[in-house]
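For reference, the chain that follows is the form predicted alone, supplied as structure tokens.
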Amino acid sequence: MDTPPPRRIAFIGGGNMASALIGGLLRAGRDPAVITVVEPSEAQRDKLAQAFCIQAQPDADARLADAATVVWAVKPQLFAEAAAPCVPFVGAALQVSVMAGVRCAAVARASGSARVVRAMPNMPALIGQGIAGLFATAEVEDAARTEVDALFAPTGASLWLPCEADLDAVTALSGSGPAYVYYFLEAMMQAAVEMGLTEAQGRLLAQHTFAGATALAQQSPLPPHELRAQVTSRGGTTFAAISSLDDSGVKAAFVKALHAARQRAAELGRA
């Protein structure tokens, strides 16, 4: 019986997310041979053939025609200018986004195909660490989800949801989160500076602090405020902070700018 040929993928941009989905296809065993990228900046052309040996090209053209997956991985303000060129070629494959606040029907417009799933990953994704939220259009069928699995998995986790709509909500707790955490750690290292730590030393206690106590959230069965009560007496210093931070409002705060990040989400997918 003969072995059919390895399913061809086309990213059309050459970023960092493509750079991650890239390479955690050829970590997980994709031949670089079935893996063609559309760039048009030289030097991250350079950059993908080094890094990868993968065939990168400036523009599109009928190899395109062969792929079975296209994933579109360029700024969302300039996905009509990239899609004009594709869509001779594209229109069999499966359509992967990976653009912020652009619309499974705006892709299938652009494309000429219905068979669309969007995805929002996040910047962990860079390190195999990321979350990916996932929405398909009603034409894509299991074996083509499957295909989408294997894709993100060497990125991290996934998750599908039943209404694109969710994908704001995504956009504003996993997609936007990694910037949260890292505003907190530049609070933390702030803080430590004026208690009289060196910023190297506050740096190394933060990050060291949310690493851990995400892991022993993600260990534990208890809830977080369970496990933040665990490390908060009355009249200690741990309450002292949570107090300050209570009357500051600061989760009211943060949840309200979890809901404008939804609504600029929303924003951005009718425009």
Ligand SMILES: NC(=O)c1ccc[n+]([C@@H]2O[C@H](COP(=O)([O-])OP(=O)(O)OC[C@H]3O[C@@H](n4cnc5c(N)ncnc54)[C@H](OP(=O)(O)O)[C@@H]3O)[C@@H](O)[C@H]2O)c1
Second form
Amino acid sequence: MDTPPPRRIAFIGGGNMASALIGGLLRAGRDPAVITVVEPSEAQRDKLAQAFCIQAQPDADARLADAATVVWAVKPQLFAEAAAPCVPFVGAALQVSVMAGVRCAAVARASGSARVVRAMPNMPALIGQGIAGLFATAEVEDAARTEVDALFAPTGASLWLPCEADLDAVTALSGSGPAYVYYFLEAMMQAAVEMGLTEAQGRLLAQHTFAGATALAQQSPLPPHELRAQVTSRGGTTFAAISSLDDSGVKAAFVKALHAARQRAAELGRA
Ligand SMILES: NC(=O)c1ccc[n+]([C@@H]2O[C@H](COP(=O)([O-])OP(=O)(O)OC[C@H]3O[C@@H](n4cnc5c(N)ncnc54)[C@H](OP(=O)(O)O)[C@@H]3O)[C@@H](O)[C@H]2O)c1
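Having looked at the form predicted alone, could you now put up the form predicted together with the named molecule?
Let's see the whole complex now, leading with the same chain.
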């Protein structure tokens, strides 16, 4: 029996997120020859060639029609412009979009394919430690979901969601989430300097504290509030800090901030 030809995958846009996915596929053993990239920037095409030995093409053409999967990885505001020249070639493929805020219906309309998976990855995908929320339209078959799992697995963890609207919450939690962590790191570093440490010392202490505390939470069966209780003895230093945070309403303000992010994600999806 003849072996079927390898499934080809095309990326529209060859920037940061596409590079994270392509790098992951290659590390997982995918043949670079099955990957097509449409990328108008010559500098970016050179980067792809150097990093991955992939010859990206500046424009869409009939070679795209061989792709079983098309990954949309352009900025959301450039989607319509990027899609127009691809439309004649991509209608039979599974469409995977990593574009923030672009609804499945919009991808289906622009591509001519109802088989759409929408993903919300996050920035640590660039180092294989991201988490992606995934949603598939009803037309996406199980084999295609498996293909999508293989696409995102090298970039970190992933989570399938039953409703597309859940992706707005994912955007608020993990999509925007790295910025919240950096915000807290900034605050810890500012306090470090105010208390006489150097910025570098503050950064080292703050980063290791985040990494270590998160790793411990991942390994522990205890919920975060119990882990916190373990380092908070009444009248002690941590107690003083948490009491100060509570007096300033920091937790409530943080929860409100995530609601604002989800609201904005929903608005952008409607735009
Ligand atoms: N990076 C993240 O952490 C992250 C997280 C979640 C979701 N996303 C989503 O991922 C998508 C890509 O983000 P990114 O950070 O990878 O952006 P990026 O680095 O700017 O990559 C987008 C690439 O698309 C290219 N492009 C522009 N117009 C094009 C066209 N007509 N046809 C084909 N390619 C075109 C751009 O080239 P030029 O530079 O010449 O414009 C650029 O190289 C966005 O929709 C974003 O919402 C990213």
